[in-house]
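The chain that follows stands alone, in the form predicted alone, written as structure tokens.
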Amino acid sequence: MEYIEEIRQFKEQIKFSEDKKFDVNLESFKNIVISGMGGSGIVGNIVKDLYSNKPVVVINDYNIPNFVDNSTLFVAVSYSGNTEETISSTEQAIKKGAKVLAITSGGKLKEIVKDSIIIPSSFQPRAALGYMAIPILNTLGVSDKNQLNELYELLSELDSNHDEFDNIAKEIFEGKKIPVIYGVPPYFSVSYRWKTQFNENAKVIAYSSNFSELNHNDTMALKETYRKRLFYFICLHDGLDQRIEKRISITQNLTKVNFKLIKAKGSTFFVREFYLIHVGDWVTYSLALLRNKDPENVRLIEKLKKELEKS
């Protein structure tokens, strides 16, 4: 399947995976632990925004905190199911009698996970984040069919016309620009994603942060003279929380830096989400054809573990 068609399979995605969840009890357990890399690694950031009834902690990592015992609901998610750090955490967790779950396409976490969802194989990690994503978030009781019926809608028009997006990646192309991408709360993972899909799809270097915490700290290099010429500022956010909103116009009007303002659409924050992820996947596929990027190429990261393998 092109990459294309796997952007485009994202809504599908949603669709076939509405009945999908663990059966579990959640009043069991006091904290849930997310663990994966990569395009695996971003739902538990994505699970992190959309759910507070729990603690719950993302590990990108070898190794799992301390805390995690029979009362953690730990969740491994890994697409080849072969990933390292995520097998190795995995199996901390299994030792510590944690209640283990496991989203993957196979490989060893299938092996070791017994209470495993098998999701379909043959995509890039990063881009069946559907698959991986929404069957927690409804074992959560985060996302209902009225919400994946809308994300569905909205995916599907946005698939149908990009062209306002393509246009941001024109103009970083033509500018020859490093993309920073601004959140704001609570979507502090999709600026993330946008940063990971740019530098993965497109493959440039990019930067995230987010409001406010930038104010603390970015404010004072936006200041700089360089700044017009090296980056291009987007800014995601929903025109929801006025005193955020009154931020980004604070920030723009000090430094005169003038954002990309890019506005969610959707009738609940988990659609809005997904929605803004979306558009990142578009964004970031534009400016790799500009570029004369294959998007699927990741061969350098594939050499990299196979190098780690050897040693």
Contents of the next structure:
2 protein chains.
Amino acid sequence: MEYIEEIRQFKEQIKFSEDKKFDVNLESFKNIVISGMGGSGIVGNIVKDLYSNKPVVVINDYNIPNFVDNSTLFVAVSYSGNTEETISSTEQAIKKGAKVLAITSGGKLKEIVKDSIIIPSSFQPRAALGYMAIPILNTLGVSDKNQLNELYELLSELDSNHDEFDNIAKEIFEGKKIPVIYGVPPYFSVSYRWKTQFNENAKVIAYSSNFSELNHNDTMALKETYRKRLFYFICLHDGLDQRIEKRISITQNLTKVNFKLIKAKGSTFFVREFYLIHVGDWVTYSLALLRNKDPENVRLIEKLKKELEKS
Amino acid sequence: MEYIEEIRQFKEQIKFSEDKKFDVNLESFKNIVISGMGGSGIVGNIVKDLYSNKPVVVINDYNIPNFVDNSTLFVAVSYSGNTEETISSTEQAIKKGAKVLAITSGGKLKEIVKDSIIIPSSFQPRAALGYMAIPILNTLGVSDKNQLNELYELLSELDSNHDEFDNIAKEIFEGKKIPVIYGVPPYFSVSYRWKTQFNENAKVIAYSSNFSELNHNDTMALKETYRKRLFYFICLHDGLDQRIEKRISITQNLTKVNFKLIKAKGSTFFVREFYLIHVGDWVTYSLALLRNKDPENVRLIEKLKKELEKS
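Given the form predicted alone above, what does the protein look like in the form predicted in complex with another copy of the chain?
Zooming out: every chain and molecule, the one shown earlier first.
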């Protein structure tokens, strides 16, 4: 499948995953640990944004926290099933007696975790987010058929018309700007997902932060930093939280920086989170094309993994 | 006190805090939530790096997670005691029946939390890190007198000779570079602390990430990003984790980017974490002076808080 088709296929993943969930009794666990890296690792952060009935600890590393034991629900997310950090953390969790679940297309993870949801292979991991995230969110009761249907409609609309967002890529391209993406609560992981998509799709350095934390540090740089004209500021918001909206507007006034405001659509946090994520998929895809870079290509990451395997 | 004296005073805060701890029975709690913003909020991230016997969830927001209840140990950190996000989250935690502790120099937080450790006032919050972090780390059994003594010696050495690190500031200044700070496990919060110090002390935009997560996204941008020459890459490491060291070296080779490597000193994670933090204090202070910016001044943040109070 062409990479652009993988992006368009995101909404179909939502539909495909409608009934997918783990058969697990949540009541019996004190905490949830989600392990993964990069395009798979973002799943843990998304879960943390949307679910807080139990402590959720996200691991992007080889090692697991000491507290992991048989009261822990441990979810390993690795699209390939061979991510070395995730394999390492999962083996540790198994040893500690945690209840271990996995979402993967195969690989070693499928072999070591009995309780796995196997998803279609041959996608770029970052383009398989629906397959990876929805089963966990279904299991936790965050997503349901109504929300998934609403999201499907919104994503279809977006796929058929994203000119407005392609223009953002155009502005970034024309000024060779460095994208800075700001998010708002509770969509903390969305600005980071955009950053990683700028990296992997468009091959540009980007950075992300969130309100209101950025008001305690970034704000001091926004007015006086050198290279100020080189940054392109995007702010992802929902227009609903009046205190945060106030912060966005005061920050722009005081620092004389204009944010490109992108407003979420949807009736719930879940729907809005995924809508905002998919807008970023298109902006970063468009930037890749403008830069004449193959948005699918992540050969450097694959090369790095091979170099690591040698040693 | 002059701001440079506040930085030099960091080591004295270590000594001052030697016996400070909360009188609390850790056994009775299932999880720990630490709430704070900016220069105070980093304390939660530092605790999370160094303590993992229980799930630690860090809040940089107005709201607390649903799971907070009487099995939660909730620690509010606000240097001024008047940070609106922290007051809001603390009031919610009190309502939910959590055991609430606070570290503050006064303000509203002192009034609403009986069980507070009151620390000296009149510092910049980011220059009071020792006062804020050590009592919690003592309480959790992470720090002890031996380590605090070792840290004191290392910080004294650093304060009396930081020419090597001032040179980093000089290189950044001369090229008007955008600092990018990479960290390694388990010092995840240190690269972020550096970023915030670049923002608040030197008034420049900066961004941070950590190994090995950055190998799954940033790496794709490092080779091909435009504006590549404008970035200055710093990598904070400890030289101990062979897999991570390998990653650092392969990443540099594949992307043709040179990292300014800064190696931690100290015999434990705790000592190395605070040593690396303090190196960043000096680099960012030096950059402020070179840029002719007052490193202490954060008037824009104060102005923003006043604007918010009006509304």
